[in-house]
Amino acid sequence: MSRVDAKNIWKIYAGGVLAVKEVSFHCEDGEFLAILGPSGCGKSSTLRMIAGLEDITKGELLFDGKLVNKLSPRERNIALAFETYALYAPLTIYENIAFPLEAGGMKRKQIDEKVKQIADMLDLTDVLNRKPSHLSGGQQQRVSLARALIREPNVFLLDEPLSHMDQRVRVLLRARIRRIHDELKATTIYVTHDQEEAVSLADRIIVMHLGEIQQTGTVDELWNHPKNIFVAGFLGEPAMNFLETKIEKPTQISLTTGEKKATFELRGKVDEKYVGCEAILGIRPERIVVLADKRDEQSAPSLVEVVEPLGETKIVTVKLDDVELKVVSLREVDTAVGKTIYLKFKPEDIHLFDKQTEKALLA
């Protein structure tokens, strides 16, 4: 396996239009990367690059220190699943998973068991015998799945391979991507628009967002220590609430609700600078504190509009003021329609974010 590093790369296609600007990053040998974002905001041109599929316009893309801008695919030695399967409709499943063995010169009996292990992992096995056009569109994307994986390149590439399949087959498949990736030490690529994925797969994840990296970090960095709006907003679900607030002083912000201010303690301190200045106020649904009555002021009153039941939990819609924001609270907890509840917000779960930069504030 190979460490990939990419250095101040650029793709700008026919025209002047800018698809990746600047970027730059490192995925160790044997470490599962994840570039997670929106659909057009790059991350689909950086994997073409990496592959050999796309020119990369400016910049260096380096396997083993060694530079591979000019490389064809197969001299980078690289496995690709993709969205769009692209299987061979007049090979058998079994065919289609053996062809890169086959184009490899390996022995017909290594190919046999090799073909048969990745299809049990697949569920595949049931449908080697047939061909492409019988079979479902997740069923096809298992197949060119299980091509990539099949081999031992010096780098993994997935894009999307998932994205076909009904939710239940895309957990079980989760776990089995990343088993395959633990037991070939793989270094390991894997392009999403889906958190979930990026999040239970991947060791580290990079946001992407209009062409740019907006941050790379584990997901305990990116979940609680977000560098700007961007990404503290695309990460959870319910998103991230946002609110415009004050700063008071450097270790505390304030609410105005209606004629009151509620005010919160942060857990660290912002630039003196900052001091009188509006700023926005980021707190994640499930660190709300629901009280049923205002005990402090250090807790804002809001109007329940919507209760959505989820078994153990529920997503409460709330009005403060004029801001619509979602709360995860607890079953029992008494959050009625039409009910006025307080919100506190402790300081170890306030972000807050420039208000024109829209960077964070708070280390």
The other form holds:
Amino acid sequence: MSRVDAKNIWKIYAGGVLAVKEVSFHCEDGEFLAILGPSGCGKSSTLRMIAGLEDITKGELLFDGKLVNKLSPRERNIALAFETYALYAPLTIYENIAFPLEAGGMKRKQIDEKVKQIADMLDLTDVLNRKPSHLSGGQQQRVSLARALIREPNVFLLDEPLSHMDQRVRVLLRARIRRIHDELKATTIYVTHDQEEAVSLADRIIVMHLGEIQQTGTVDELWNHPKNIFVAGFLGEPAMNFLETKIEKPTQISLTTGEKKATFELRGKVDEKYVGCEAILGIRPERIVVLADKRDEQSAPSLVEVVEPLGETKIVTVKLDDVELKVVSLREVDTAVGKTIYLKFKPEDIHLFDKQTEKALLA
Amino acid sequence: MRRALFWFAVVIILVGFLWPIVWVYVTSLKSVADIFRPEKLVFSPTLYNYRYLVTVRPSIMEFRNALIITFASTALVMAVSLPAAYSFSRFNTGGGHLLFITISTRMFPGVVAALPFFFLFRNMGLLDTHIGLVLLYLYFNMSFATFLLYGFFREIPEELEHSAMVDGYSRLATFRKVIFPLIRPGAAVTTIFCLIWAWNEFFFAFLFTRRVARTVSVGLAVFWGSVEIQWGPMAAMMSLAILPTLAAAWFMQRFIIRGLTFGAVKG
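Return the structure block for the form predicted in complex with the partner chain; the form predicted on its own was the one displayed.
Whole complex next, starting from this chain.
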């Protein structure tokens, strides 16, 4: 297994379309790295450049410190599992899995052993003699994983491998992918648009948007210290709420609702120069404290509009002035539609962003 | 009632399609005297007309010419069109313009090309030669074949190739091991279309050949003389001329369904 370093990588397609802009990251030997972003953010282009299926316009790609920019996919010894599985329809499952080994000219007996072993690991033993079209989506994806795994590659690349499955299979396979990674200690780069997948699988996550890396870090880092509004809003379901606010003091902000003004303390200090400026307040729906009545100055009144019960919790949509907020609260909290409830934001849960640059103001 | 209507329609269509063929075969077996008495349903069949094609007016050369030209041109067409279509579908060669130009050669009437080609071929000494017709058929079939194959290639997901390349195959080996098995039905359909077209082609064969390279389709017209129409021998030669196309159609039917619906490779 290898360590992967990407240094200032650019991808500009013919016609001047900029897909990836100065992307730098590394993936440790044996690490599980996720590249997360909405469609068109350049994550697949990045993956395809690592695989060698696309030329790198500018920048350096290193495997174990060795430059691989000019190497063909086969020379890079990587494995790639595709979103669409890309199984070879005329071949049986056995032949599909054995395909990469045959390319390497391995002995028949050895191939047979390895295929059986990997099939066993992925519960495919019963379907080895069938054709791909006779398999369910989950099975086909497992075949594509088996085909990628059988070669003991330097790097294991997964391009949205679960996006075509239903929710139940997805959760099942997710656990399996992580287990395989842990067993093989495989350096894995996993591309997805599904934040839940990235969060549950990866050691570290790279968030991409518009061809640029927005932030790289562990789940905790991304979750607690998002560097900008995009990262803050992309992670979490329901997404983080954003409100316009005014910075009163380096440690205090205020919300104006109607004639009333609610003030909130911050967990840290903002630069003096921002005092008096407008800013964007971000708060996660799970972190808003709901009060039935106004207890102190540090709460804002809001009107309950919609309630979506989720069992133990519920998502409450409230209106604070003209802004809609989502609040996740416990089942037993009284949030009847039409009722006014009071929202309290605790200092440690408040994120603050610059209105123009959208960058985080608090460390 | 609906069933009756259905079968009625089937019969009408079958008669419409089959009657001319039946007529040709029946006529080819009739003696000169019987040909002009269609009311006589029972006649004693004779091979006189077929013997005529061998002894009186030998036609074997025309069949030989047609076979050579048909197969040679189709082989060349496939040799050019397969890689061309592959490159159009994968690398967008020529940015779409080249593909359009290729296809556009089929959009104007053949007559338009006939004159320039005629003078060109006359100057190059290609008139009434096998190679001349082969080149012409290559020109006309190539565009059609490229277009058809382009569609077939487009249906094969690119991921399959990428996957094979990542698995350690070169592009050529990938084409051979992954793409070719999938393109085979489409290639078969295309080949057969080219074969049939080249075999049946009349206009250019008529203009560009005299004796040496004359093909079956032109040979058939020769029975249409200024004095009389030799129905018997003509029908006999027609009977033989349509055999290859019938065989091709029969062979093609098992491919054509798969060939035209084989988008299901993704699974």
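Positions refer to the first chain, counted from 1. Since this is a predicted model, take the numbers as computed values, not measurements. Basically, rigid core = biggest C-alpha set you can superpose within 1.5 Å across the two forms.
Thr218 is not among the residues whose C-alpha shifts by 2 Å or more between the two forms once the rigid core is aligned; its shift stays under 2 Å. Once the cores line up, the CA of Arg74 ends up less than 2 angstroms apart between the two forms. After superposition on the rigid core, the Cα of Asp123 moves by 2 Å or more between the two forms.
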